[in-house]
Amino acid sequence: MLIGKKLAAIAFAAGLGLGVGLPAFAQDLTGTLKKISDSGEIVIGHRESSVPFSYLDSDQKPIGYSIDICARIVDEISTELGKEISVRYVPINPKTRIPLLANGTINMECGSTTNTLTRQQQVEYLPTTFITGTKILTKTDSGINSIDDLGGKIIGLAPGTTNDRVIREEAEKRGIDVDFLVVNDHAEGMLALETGRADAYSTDHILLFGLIETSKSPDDFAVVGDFLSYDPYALMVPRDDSAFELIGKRALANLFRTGEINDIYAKWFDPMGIEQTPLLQAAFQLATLPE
């Protein structure tokens, strides 16, 4: 009887210690981590024309600031699972990015998406990686200097964006009679402006500068007006998946703590002459959580 009790106590103690101090791959995986581990790949949603965050290079390969940050998160996932995982990229746009993440088609979104409370009903966000706001892009000779000059004009807007909502609300509030042209993405919005189908295009100011930089005649375009919104960018991950979310937070905290984020930022924004703002630096610091 005494031996039996001792064996039971040992078994109980072993049961309590099972998995303690072991990496995730030695425990029972669930959610997104299990899906990635079982398939051996992570599926990343990327934008095709969100310069310099997520866009296609001359070889049609996804590159950009957000893509580089996501690569560090992939490394962290590989470490957590104890094995290498491959990356499969899936193109997304403002209309598809949230549904594709919410239904599990993609595992993580690496683009230029604003973190909003409304969107958090469907997805979750990692810490802020950039801060921008809504402005207007137009031709330098258009006579448009702010939203108040849009009366009788046509402005291109991508549905499902915070910019679409803000411009429409501001136009109604200010009593501006403006026509709206629905476009699928930034590339289509820029094309509409270049070809005269639209007098202006609106999205986050940093993306507008990216469109100018990649245009054939950058001197023909200007970003005008005051900021019409506050848009903190963050990478999207599945909602209600704390284990996967924690890996992303840990990867970003390490980026911010080591200062590697500054190198990634400089790679993509120094050529555009856009320095980190004090607000963005504060956001990085706040997300540098202790181990």
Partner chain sequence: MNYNWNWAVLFQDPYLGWLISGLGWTVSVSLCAWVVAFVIGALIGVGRTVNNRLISGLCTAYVELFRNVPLLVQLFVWYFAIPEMVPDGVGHWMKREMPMPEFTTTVIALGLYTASRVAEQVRAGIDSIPKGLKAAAKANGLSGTQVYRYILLPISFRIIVPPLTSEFLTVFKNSSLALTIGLLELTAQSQQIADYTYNSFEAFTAATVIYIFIALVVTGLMQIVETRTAIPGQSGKGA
Contents of the next structure:
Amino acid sequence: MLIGKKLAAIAFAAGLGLGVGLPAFAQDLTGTLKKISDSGEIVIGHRESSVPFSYLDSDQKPIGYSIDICARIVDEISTELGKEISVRYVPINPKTRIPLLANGTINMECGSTTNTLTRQQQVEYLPTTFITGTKILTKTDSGINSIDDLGGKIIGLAPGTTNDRVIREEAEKRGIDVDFLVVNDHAEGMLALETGRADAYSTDHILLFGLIETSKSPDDFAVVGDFLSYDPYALMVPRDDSAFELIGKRALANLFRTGEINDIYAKWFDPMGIEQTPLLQAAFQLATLPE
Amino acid sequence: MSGFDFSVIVSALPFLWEGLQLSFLLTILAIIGGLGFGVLLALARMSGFRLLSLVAATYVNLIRSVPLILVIFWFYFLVPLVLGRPVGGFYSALIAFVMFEAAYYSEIMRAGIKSVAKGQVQAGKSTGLGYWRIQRHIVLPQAFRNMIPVLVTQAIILFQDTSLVFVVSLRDFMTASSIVARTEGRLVEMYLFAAVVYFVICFAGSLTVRRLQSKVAT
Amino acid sequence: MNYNWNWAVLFQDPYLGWLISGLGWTVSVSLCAWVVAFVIGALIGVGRTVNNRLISGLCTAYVELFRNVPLLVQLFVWYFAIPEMVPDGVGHWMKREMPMPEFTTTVIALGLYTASRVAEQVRAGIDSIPKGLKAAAKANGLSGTQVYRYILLPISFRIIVPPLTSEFLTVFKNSSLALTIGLLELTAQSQQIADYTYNSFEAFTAATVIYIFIALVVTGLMQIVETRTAIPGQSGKGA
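Which structure goes with the form predicted in complex with its partner chain, now that we have seen the form predicted alone?
Expanding to the full complex; the earlier chain stays at the top.
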């Protein structure tokens, strides 16, 4: 605890020192920072139905855990540039998120994206902000309790997601004869399940809870089975842009260090009754680098 | 999903109206851009420069052989890459529509220009007018008059086609209807409503075309 | 530009297979939809020209309805709305037991939509036949049905081969809309390859080339049909 306090004191001092000196560095901006500085605007990609990370509220405005975290990063960028910047939101989906970030349409992705090595060939990730894994959502009366019960049934999958690959691979490995229904987003997957077009839908377990939460009859649905994959979520930023990435890392380290992350977490996950796992807490701690 | 509830439409009206405005905006800008680029393509194709007309013809035939959705995907991916800076989905989609529609407009215009009797061009030449003046004062005004009904028909088709921006999540009327349909779980009401709205607008457009046709004919 | 070229990806497993299966779906959806469009379009088109107010009115209403609603909206109505509007048992059948729901729905939606356009061509073809011919046939004692069977239809269908060719090509292009309800046809597969490999340029180029190839094959085939069916003296070709 003593070390913790000392660290906090050092961090505070360093923060003060840097905070004053920062705008001076803003002269030779490059890459994404320069673009944001020139246009006075940051373009953020958001999801439409990734509850509670990034989704639309009843006024069709993006909200969620990832959106809140991104707001802190935007503040950090403002500080770095020494001026106010406005935020423009662009809707993205699993198919468009990586191309749009890679081609510069969006400057940052605030959704629910798993950090994978393949994707790192195209984009860069900030430190992990959530940890989840693939599970299966089904109706309580469907008799499906795990992937092994899917024989002869139909499961909805969104192409371009890690879950899509995992379920197909697992089904093949276990020799399960299951039919796949291609859906374009979580809302469409839930829709297929609600309307009886599919018997199950699969994505990251936390998103499945989100879908249940926002459905008209939460009691009719259940998340079943074991974790079929390990999916650490992280915000995406452009590749080969370490200056921009650094600001994101710093903003996250500050969030974790001050414990502000706990408030944001509680705001979005407490209503769902999902607590921070020791693994997630460890991930937060690992990203809390000293200044 | 039981029981229909059309009140969901009323509460979603502001959101849907925004979408409809985007559909109209996209249509109007694409018509303007498509006509401009289409005229150039048609003139290039009918010009005496073989290379130029070959390039224009290849472009037109290429675009006309592929689905609009593929063209939208192409430009959604290409535009920011070529420009090297972020442009919103709206601009990517707009450029895709302009490039796509121009190919169709150029064909309409070629037919329209051909409909102007050759004798008139020769008459223009013999009075000493240059190529551009003949086009500007003799051929194009008449050609446009003949083309108006077909151009309006194409505008209606374009308005219907803008619904395809759904594939890139741009919030046009179709996408807005879809979002409401899915978040509120009111598929039947929303999709039927969308169909009615499109029908009313496009049917009114078709009636206009018919009136224009009888006008041009007289 | 930060772009990693890799044309070889198109020939790798499983991506080559995806393209081939995408092509298969595109061709089969389009051909099935065309059969629906041709049969219904011919009936509706003829129906608009008959001397029965009710029949011609209904057929006109069909054409206006299907022409003035975007195909995507029609597809969604067939796929998402209709199964919820019919009795539960039928709806369940449409969503689950009907063979290949996405495929069948696309064939119906695309077929009925295209039928309205085919109907317009058929009607235009029949209208383009000089009135005197019809009168002459009647004067020779042919019944209404016989006039259609022996005079109007054979002539008009030969006249409308060229415009029908372009409608046929449009069906192939419009079949790409099926990707919105999850049918992995050619465009969807190329996009999926782009998703998985991030080689969007190569994937879209492959799809574009295949569509052009389809267009060339269809145009070539239809040209043969055109020369075979051309009415001597009426068109420039084949006479």
